[in-house]
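Given next, in structure tokens, is a single chain: the form predicted alone.
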Amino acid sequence: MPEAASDTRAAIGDSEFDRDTAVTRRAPGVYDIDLSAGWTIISAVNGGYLLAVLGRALADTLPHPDPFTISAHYLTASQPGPAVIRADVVRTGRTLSTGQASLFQYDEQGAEVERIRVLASYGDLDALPDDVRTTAKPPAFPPMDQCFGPEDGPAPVEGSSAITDRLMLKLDPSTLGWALGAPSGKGEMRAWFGLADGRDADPLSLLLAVDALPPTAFEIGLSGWVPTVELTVHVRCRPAPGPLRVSLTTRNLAGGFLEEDAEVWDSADRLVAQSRQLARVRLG
């Protein structure tokens, strides 16, 4: 791990994720949160931490812990402040419960507009079998002392970029081109990944890792923000301790869309995570 995370790990639950995700239960699932203008881009609240922020009251919702899949559509970009969040109990079973739950933030008037909804489907992630047969590999890139952050480099887009603050990122080599003023073309990102307090991952903070890397569209040689419109997230298994791989893969962008193919994988070599987002570039 990178010196900031060396010496004075925090530890789950009592990390500035933990803190800047929690959510003060109002009455059975309502729920308030102030959300953290620690985790903008641009202007925006990340897509990654909201995911986590709702994560987190379904999981106090639902009679199971762990997230398992979630998809969320974005509706409307958030901001930092005051929001609220309704959730609700869908179905419960045995090994699963699924909930749903929109955010809402209050406009000019005072008025409620919805943020984000999602549907997610919960268990327990200690309780599955240990069975993996898979074609999978983890991405072939440098360790992390020959990769390189946001502090190696200028800041990528205009305005605020809070969240880098907040992540380890070492971003491999040959995903850099679009920093250089030569991106490759190829709609792919890679990155070793952390919380800058060196608090280790759960599955609350996979839902922020597959989205708090540079967006592919950048070395596909487009700039400027990409934002979310829909975002599912699988988590497979709870996350060995130490730093995460996670790799980005776009393979078609048309109509002004494109989408992102995410996986992540632990120290111990798993696949711990996967998703598939869908954003809007700019283009011309």
The other form holds:
2 protein chains.
Amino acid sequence: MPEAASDTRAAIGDSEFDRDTAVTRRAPGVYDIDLSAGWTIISAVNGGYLLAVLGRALADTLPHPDPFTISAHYLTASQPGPAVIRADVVRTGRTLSTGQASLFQYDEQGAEVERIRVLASYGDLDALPDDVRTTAKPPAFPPMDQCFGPEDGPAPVEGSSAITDRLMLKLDPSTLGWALGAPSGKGEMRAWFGLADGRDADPLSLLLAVDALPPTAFEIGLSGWVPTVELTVHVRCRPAPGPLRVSLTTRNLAGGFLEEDAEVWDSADRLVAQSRQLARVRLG
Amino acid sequence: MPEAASDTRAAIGDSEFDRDTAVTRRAPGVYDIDLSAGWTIISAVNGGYLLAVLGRALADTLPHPDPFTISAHYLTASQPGPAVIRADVVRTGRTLSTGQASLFQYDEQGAEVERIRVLASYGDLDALPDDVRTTAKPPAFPPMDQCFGPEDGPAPVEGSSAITDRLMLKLDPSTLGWALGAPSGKGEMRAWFGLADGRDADPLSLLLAVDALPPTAFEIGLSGWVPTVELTVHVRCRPAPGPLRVSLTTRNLAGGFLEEDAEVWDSADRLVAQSRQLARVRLG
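Cool, the form predicted alone is there; where's the form predicted in complex with another copy of the chain?
The next block holds the full complex; its first chain is the one shown before.
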């Protein structure tokens, strides 16, 4: 077979993201995975990558293929390396099925420590009727060539930035003040988003997309870590090929917590995913 | 003891809502409850009432008192009558603890049928710092005496409306077109909200407040049933005494599903709760 040309885009199912989220079924509902160090940021494994890993295990366990709504509570910080997922069917219906999954790693004594617990309802996006009656409009985005990625400047965050090598991330300059020492004060972050190897988006990679931008907290002027407590994603439509636009908004920072809402729009101007997370603000 | 005057407001802990959400611990993590028929609408037990019932069981099971984020997946339709709740601690931390709970009822053979499963992280609202850096603004609401409740007109919905006797609900006339046969087409619903017996709001009753208004689908022009698939509530602040303002928004109806976002504002103009649900549209 000829070698792929260097401009060949990775296909869905045969990309870095697919290899790094692949789970191996050890027994019914029990899956092994080696969490890749390639999806870390600062010292943590990215929460969207972890959600995609759990989403794959649930897709294997449940009779329906696509996460319609998935809620994750993040319990302890995951590390690159071996992990086991235990997934169960909660209920099976004709249109929707519901499942639960937990990801565990091991402490120094070899005991299982739970990292994340997830509840999700799955369906089949391709079986949905085509009706769309929406008032949602895509946010205004500058063209991609007027946006900036990590490769366009000095790394503004200390620590690992491995995940940035795996993403095509082009930030709207109006939400980039934080990287220049002048955060806007507004809780907004917007970016064109894709996978670096050109793999198109699918419902599973949308779980990554909602949690892959710099946190809105940076633009609010907070420089500390913002660990996710809980993240819920609704996947509303199979995304069209091409880059996504991801828009994050925080309206309420109070009592040391903030919400971060994400909208993901595809190249056909459809709202393909919505998410909200509750995160803690750890002031440096 | 003298009888209470008829204008006495029910106190938190001694109101109809408190009595109807009270769970009885049968064993550690196992609670009995008789679901009240007083919180039904059409043929279903209200999803917010059910969430409050599960929230009470979790408050008893976990070391922290208040639901910071609670995600419920609704599996089968609950009926008034006996139910059992099984609750477990997932993880205990200093600031937050995480728990899981399920509500079961019984089929004709007496077998348990799971109605709802919940994952939640609890904390202590009173222990949070006072910092507020928010850009969220309360939505415009007409004064309460310019809003309308179920008692102001003929019941627009067929079936049980028992829950309306337990609520103080005054709808913004600009979101009342559906009741007059002229829905606005906008996915909005706004109401002043309280409990009919005058009990003030607390974190538990906020779980009811986010799911107690007529669905936004009515204003979109859909008259069918809109069952909740999943509902996640963030409680952000202990509400001040006095009526609440609840604002619902739906932006995206597609493929037979819609999201419904709720904001709850207290009398001190603080955003005390945010929620989002994914619901199915059942076209008549």
